[in-house]
Amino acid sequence: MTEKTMSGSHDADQDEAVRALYEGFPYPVVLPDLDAVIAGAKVPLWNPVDSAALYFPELPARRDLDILVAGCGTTVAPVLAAYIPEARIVGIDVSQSSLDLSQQHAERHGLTNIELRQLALEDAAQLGKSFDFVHCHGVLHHLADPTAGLRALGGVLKDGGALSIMVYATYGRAGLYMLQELCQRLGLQVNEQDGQKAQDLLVQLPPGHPFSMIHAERQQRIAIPEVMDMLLHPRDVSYTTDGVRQLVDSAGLKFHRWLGQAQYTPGLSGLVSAGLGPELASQDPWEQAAIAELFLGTLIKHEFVVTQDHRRTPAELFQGDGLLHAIPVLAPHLIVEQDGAVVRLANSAHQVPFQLSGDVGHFAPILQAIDGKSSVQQQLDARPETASSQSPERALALDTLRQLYFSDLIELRVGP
């Protein structure tokens, strides 16, 4: 974990400074098109219905979820309420201005399955409710004690529930932290005038500045609320993969999986082409994740799932014969492009683009068999060339399914 603070120690004054920033400059400032969300034309990333297998692989997908959006800001709670009308959404935030915008957005679209309250996420127990799914993206890293915040959210999970977490990543934000220090040295404060100065500063950045990993378009003016959130925030903590592990362990919870696990799987990266496959194979999953983060260098956030300690992880569920009994599901943001006899597969939810390509004749039967109902074994048994447990075609198909899974192109549920 790396900490960047713009003022003093972790105390009540700094908590108030964080709240005041979002009261004066609610963020995100651009509200999404809820009509497109309601119509299903815009699918929220990693949502707990379409990607239910990421959070609840032991269970079939369901829509009647109790969902807490912790640190909901201006957009997330109404988006989930619009996309999953059967769910019951509770959004909490320290900023009343942000909650007011969320409420206006919800009322404008007639959403009745949403409740909004001004409450710090550390005090989530005061809601007197428990939840199947807790969404907390972009919030823990602004707390005085992120571990206490995560522990509090774990305390309102129903048995078998899941937390979806996003925290800032250290290495990919290096250019932003340089600019935070620059603004601090210049004495810029959280006000409209200094926000405009910081906005103009970004336009004048020289070509090649590391900030371009976050915003590639230097000449496009960034909205002042976003500038405030990035450059003038009173409290900003970032994490490496090792820091994520420490955060989850110290909260007394269990790391379930990464969202976008391809980005933490160095066996899918150029390190293998560099002849480092044997060295990678000898590393445990956490060390592999750290290696992948260092090699990519551009991850600006870590998204991951946390559960109670008694729940089994996907690594435990789908190892060995567990894959044969799993039910594969196509990833909701799967992109399939065909160029003659070659097919290219990718997931648009990735921060760093990953692509799996190969012969259409090989991939097509595997992908076409995925119906969200039958198990891997049933799908392989149904094809003459893969029906025999000893056939090389079956072994190749299993290897391909593993590649598809670790590349986030399919998701896996536990079969009957």
Ligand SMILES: C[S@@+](CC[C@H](N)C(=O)[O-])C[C@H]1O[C@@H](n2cnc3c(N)ncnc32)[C@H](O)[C@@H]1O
Contents of the next structure:
Amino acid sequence: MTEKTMSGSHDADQDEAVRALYEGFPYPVVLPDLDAVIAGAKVPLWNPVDSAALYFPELPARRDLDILVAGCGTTVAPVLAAYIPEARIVGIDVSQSSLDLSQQHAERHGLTNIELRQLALEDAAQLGKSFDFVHCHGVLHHLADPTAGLRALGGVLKDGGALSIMVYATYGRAGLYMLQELCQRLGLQVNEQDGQKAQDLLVQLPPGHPFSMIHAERQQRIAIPEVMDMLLHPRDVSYTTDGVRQLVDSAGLKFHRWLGQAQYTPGLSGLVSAGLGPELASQDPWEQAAIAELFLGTLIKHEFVVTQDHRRTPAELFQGDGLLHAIPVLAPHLIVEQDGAVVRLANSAHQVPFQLSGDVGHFAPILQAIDGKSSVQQQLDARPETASSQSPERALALDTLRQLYFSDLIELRVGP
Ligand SMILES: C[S@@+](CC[C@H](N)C(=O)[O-])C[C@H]1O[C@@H](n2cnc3c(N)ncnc32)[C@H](O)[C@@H]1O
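Same protein, different condition: the form predicted alone was shown, now please give the form predicted in complex with the named molecule.
Starting with the chain above, the whole complex follows.
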């Protein structure tokens, strides 16, 4: 037997082990409150309607999207179907029990814009359809060949479409990988009994174990399917920012941007306060992202947007004069708090909390001018203090808009 066929059969065995895990323990366990989603009271994070500018900055916003949820598990497809009734949702997964739960959930809420099918995402072409938006969170890192999986998803994108991807991050999960090794050494298997043992083990972890970075509430029992997913998974790889770059490049696709880009912009972090601004300034965005990940230390996942190779990235669209012609929109999960003369801005979708604060007198006119229709140039021209292209106030306002953008507090659309 050649090495290739040996690894091929090993891959097939592991594929089956992954499928069996999710067949027996569908994920996630907790089904979201779809009534709240339908009522708009619970907004799915980074969804393609509210975050349209982020995924499709060059296209007019639309709700009648064709959406593929690849490796949909139990909840994502019904949530998107409920939140965007005008969209057509296709969910695929290798686990029939996960699809059944999604189906029951959808039927209970009378959702008709959803179609579910047992299919490996590597075979997405078999759907014979293409999509405006493909959601694939928490799946590629369980495949034998994540690059082939990503390439297959790129192959079903409509022209101008976007992929929303989440893969595990290496450093933030270090404590979890220690426990995976521990479980392997003890010979724990994917079954209810061993799942319970792993569950008990988590409760007994000593304080300060690096796993507590991932799950701080040590005393709270983590549900068995979640324990299985974390500790007894037959196949789980993780990525650094460099790994993400290689994954996207090797799939022949284009990295568009991080979903929470503040977390990858070390210029916004304490590194500048540490006097490292000049060293950072000379690095390219990938190097900066790598530095940010090492500095934060706690990122447990990377969420990012991937497009076809010909699409322009935000860096290409909004640099220099591009920013003047952009139309800013407020980020969907923006939190604004005012404390006297100080305003604090944050985005509740961030994995690692991040805050931008400053003088209300400076931020308020910039934020109030954002109407989702006018360009940055029009907004600056309309205010006497920023109207002159030479004024320091205009340069300062442009800097602030850039900062708001890289902090994920506003999004930018390409103007007409
Ligand atoms: C951790 S769950 C994530 C579910 C969902 N994407 C979410 O974000 O909640 C991983 C899912 O991927 C599915 N899966 C694993 N390998 C797959 C493959 N090759 N093709 C399609 N789905 C797969 C599993 O059955 C499981 O439902």
